[in-house]
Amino acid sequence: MTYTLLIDDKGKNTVTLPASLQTSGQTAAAFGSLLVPCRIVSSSALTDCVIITSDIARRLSIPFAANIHVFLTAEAVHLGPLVGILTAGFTKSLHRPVGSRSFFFAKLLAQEKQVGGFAFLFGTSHIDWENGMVNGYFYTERGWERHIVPLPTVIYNRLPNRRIENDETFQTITETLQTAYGIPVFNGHFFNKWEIYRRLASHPEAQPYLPTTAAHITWQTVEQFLARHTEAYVKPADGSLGRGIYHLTKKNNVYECRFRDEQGETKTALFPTAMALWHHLLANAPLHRYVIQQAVPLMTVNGRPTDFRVHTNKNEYGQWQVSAIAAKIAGRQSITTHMNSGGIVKTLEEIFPDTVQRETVLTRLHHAALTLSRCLDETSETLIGEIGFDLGVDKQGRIWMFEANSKPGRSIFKHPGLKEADERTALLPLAYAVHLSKTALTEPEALWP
């Protein structure tokens, strides 16, 4: 439930709350990392609001009136909670505090006022360690703002690149944030293609999802992945947009190497054996970062291959649910189905006008997703409430695995058939950030046992 924060100007160090909130002896108000002792009382004559006076808004530096959440702990009462959105590639202009991505982030701070509490955009750099204090960025009726606020309950990494999470700077604040001031942050890295098939392929329940799977990749796994699959894919364990991946296939003991080259064409080049093929690769890829996987026949609309772009969130009760499904179509001669190769989306009603068919895929694709985010949640030592799966459906209608992005990209919202679930999963990691909240200041031994 979410209450109404009202300020008062006329009373001094006091916070008053519905009578249904059960107090039992609290002495202080926390907001953030700040915590000021107060007197507590209760109002019956309260249902829904709660009312502070100004000196503690101000003491607590909780920027303006809004609705909150109210959680309680032996010794305060916890009022919003604040999430922070870490994020960097910060510019000079307060309109477009971080450039293109300014929309997106406006976007998903707009969903506060539906989920309650206080969200904002920060950037390393903003951070007043001596203070304990973020000059953050806010957005309200009034556009963009900046505030000073304490350091937040919760933090959500949305960091752009691997670039800037891998900086050592960057990984020594974030490490701070956690283990110093015990601030939760969830989806904290970008997800590596072999270590999240590792995972996978030890829980049993996520298996029969997986394409077979191999790094260290030499020219024999090259040639037993080719005996035994007939075409496989050799992609940048660390990549994403489909950028630097490799088709191969085995034709008539010819093998055949599709890539896209520094100008986008696709080229192909055919290799007599191999080895042949392996020291083409080595010598335009560093193989010890990529990873080679078993390609399977996708279905195809209008004759080109299609896979799945499945969105799950965490919701506000901690439970994972899917918010978008959305078809990827390859682009004519491409070997992805990724947009900037020419890839097209389409709604499942586009590509399935028939609702029998429609359902029975739509079914299969929900189950294999929920089932890979509990899997991949519960052999994670970091905390995840987000998850951008590629999945694929085979011509006999099984589903495949291919990818799963702890920062999924947002390009299939572009779609009009999408803008409900562009909200949707705009609005779900707040709602996330909010029950993590709760736990860690209710529940901290659920988080950190």
Contents of the next structure:
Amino acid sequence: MTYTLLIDDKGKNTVTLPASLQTSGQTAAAFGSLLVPCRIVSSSALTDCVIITSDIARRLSIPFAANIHVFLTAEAVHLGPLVGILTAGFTKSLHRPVGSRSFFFAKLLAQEKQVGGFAFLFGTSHIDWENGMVNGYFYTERGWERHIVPLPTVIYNRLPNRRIENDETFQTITETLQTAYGIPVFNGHFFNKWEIYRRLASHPEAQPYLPTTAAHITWQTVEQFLARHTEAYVKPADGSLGRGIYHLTKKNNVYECRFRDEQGETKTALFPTAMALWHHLLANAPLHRYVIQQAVPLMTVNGRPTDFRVHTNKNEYGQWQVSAIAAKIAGRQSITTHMNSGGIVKTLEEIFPDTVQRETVLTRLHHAALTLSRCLDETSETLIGEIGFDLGVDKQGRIWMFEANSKPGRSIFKHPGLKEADERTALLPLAYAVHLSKTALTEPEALWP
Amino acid sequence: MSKQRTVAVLTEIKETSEQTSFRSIHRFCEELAQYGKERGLFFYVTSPSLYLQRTGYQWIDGEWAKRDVPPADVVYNRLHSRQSEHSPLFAELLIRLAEEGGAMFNRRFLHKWEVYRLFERHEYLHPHLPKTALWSSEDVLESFLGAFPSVFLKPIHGSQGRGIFCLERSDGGIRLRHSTSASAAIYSSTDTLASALRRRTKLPMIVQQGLELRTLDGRPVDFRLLCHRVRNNHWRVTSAVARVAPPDQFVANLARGGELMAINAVLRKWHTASDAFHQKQLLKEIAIEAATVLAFEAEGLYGEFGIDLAIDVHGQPWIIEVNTKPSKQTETTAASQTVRPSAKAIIDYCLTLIEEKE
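Same protein, different condition: the form predicted on its own was shown, now please give the form predicted together with its partner chain.
Okay, now the whole complex, with that chain kicking things off.
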């Protein structure tokens, strides 16, 4: 439950809690990484608010009054939580602190009122290591504001791309925050397609959903795949948005390769042998960073191949839940269902007007997404809070997993029918951050095995 | 062969023996026709009564010719009078359109109060949304005058800057100004002010927080951004321009004699190059967010909005109002261009809607 935090100008050095919060001799109040000794008092007159004297608010660097959660540890009453969202690419404009992504984060941060706590945006350069403080960006009713606050209780990683994430400075800093300061970071990494495949393939529950996939492609791999599956995709292991994908087919002993050129046009090239095709591919792509994957004959809508984007999130109890499902219908002549190649998004209600059919597909997609989320989570060394899956349903109704994204794009949510899912998926990372904060404070051994 | 893709513009048509006029969008319709032809569309302009008679105007050899026309796949609603949208003919047209599987976008006028209520649901827009209330009682006026140095009263159905009052606290009481007359009066109390206002207007009005806007030589400036839907709910800004209010007026509307300026020229008078860049981007981003939210929330389909924004002295942009039938006068084109970007955007969106159905 959340409490309204009130700041009292009178009095000194005191935190007053509702009697329903059963204190046990705590002698300090804490906010993020800061802890100040003070008087903790219970009052039966309070039900859903917490009163702190203004000197405590100042010493804890609490930026403003808000709705908060209260977590009790042996020594302190933790107010908050303080959730830091780590990103990069800051501008000098306070009205537009992260350029074109500013509204994306504004939307995310505006959800904090519903969840409770303080969420803010920061980059590594905003950390004052000497004093253990951060000059963070908060989004309030007045717009963006900067406040100096303690180091956060948890960190939600929203670094914009792999290049920045792989940067050594970033890696050192997130490592330091996790190990030296004990701050859990979730969604620490972009997924690598091959890495994900290997992890899931080792898990018996996930195996049935996986199309055959191979890395370290040679021309023999291409030949084998096409002999066995007749159709395959070659895609970059670290790619996103459908860029650099090749669709290969073997028809009547002719090898066909389709791809989008730099102008976004779909091109087709034909070859007599797998070897010839291989040489063609090699000329364009750094294949050591590619994977090859069996293509699955997808169900179609109006004759166009269709797959599904299924979002899963950990919720306020730390459990996986399906937070959004949308169908993606491939554009005409397109080799994938990506929207930048003319794909369109539809709700399940739109493509399955029949309730029974819809429920059947929905149940299968749910089950697959939750199973895969748990399997990925179990085999992960880092904390995952959200995943965006690309799932396919083949003509027999079987579910396949093509991709898992740790930082799923949000373009499907432009569809008016996905309004609730849009809000839910923006809210859940913060809800999970609250859960994670509580765990980190009250049972840290659960996080650090 | 399948039926040719067909698009119709619905508007009020003035027909006399000498000529046919589509009034304020006459020239714009020519551009739509021209670009529609390039994209292989069957295009015509029609009115509710003509549509029901399966008649419309086609652009043939440089003039508008009245012809029998097929049902439209997509109708772009440019009716400019609210009465037309409430007429039995319009209701009949909607039924006909639904039966024939046609779509209509910019379904109806959205008035100022409903637009505010739709925006208000999205907390992240609050910093850009002037506080607004329905003028339901004198208490509302009192509380707004207590909270803000100036307050606007606007008719919820108003357009082109008509019928707006500006209220400001001054030494002797409250100063009242009107957008279409130069007069100003001072009232000693909110009671006398309110009864004077009630005498002057019977219309439903909203009360809106006044903003301390940045000015150019003392003249308030606002920005009109024309937004078009691309596909799904993706929007883009097709044209953006600054409007400077005439001297001694508090609204910058063109219909009130405001002056057009390039956004960059205005922003560079206020800011460094880098800040001007961010401000311009931010204006565009707010317009796109506003369009996306409205299309998300409003009933019916929308493909075009004119979004009016302004920037206060602290550099904070604000959403002033939204037009569901935006004027095309603000759109500037290079001399060589014969078809405005907004005409292309409308036709392209029609095609997207048709393709989605196919």
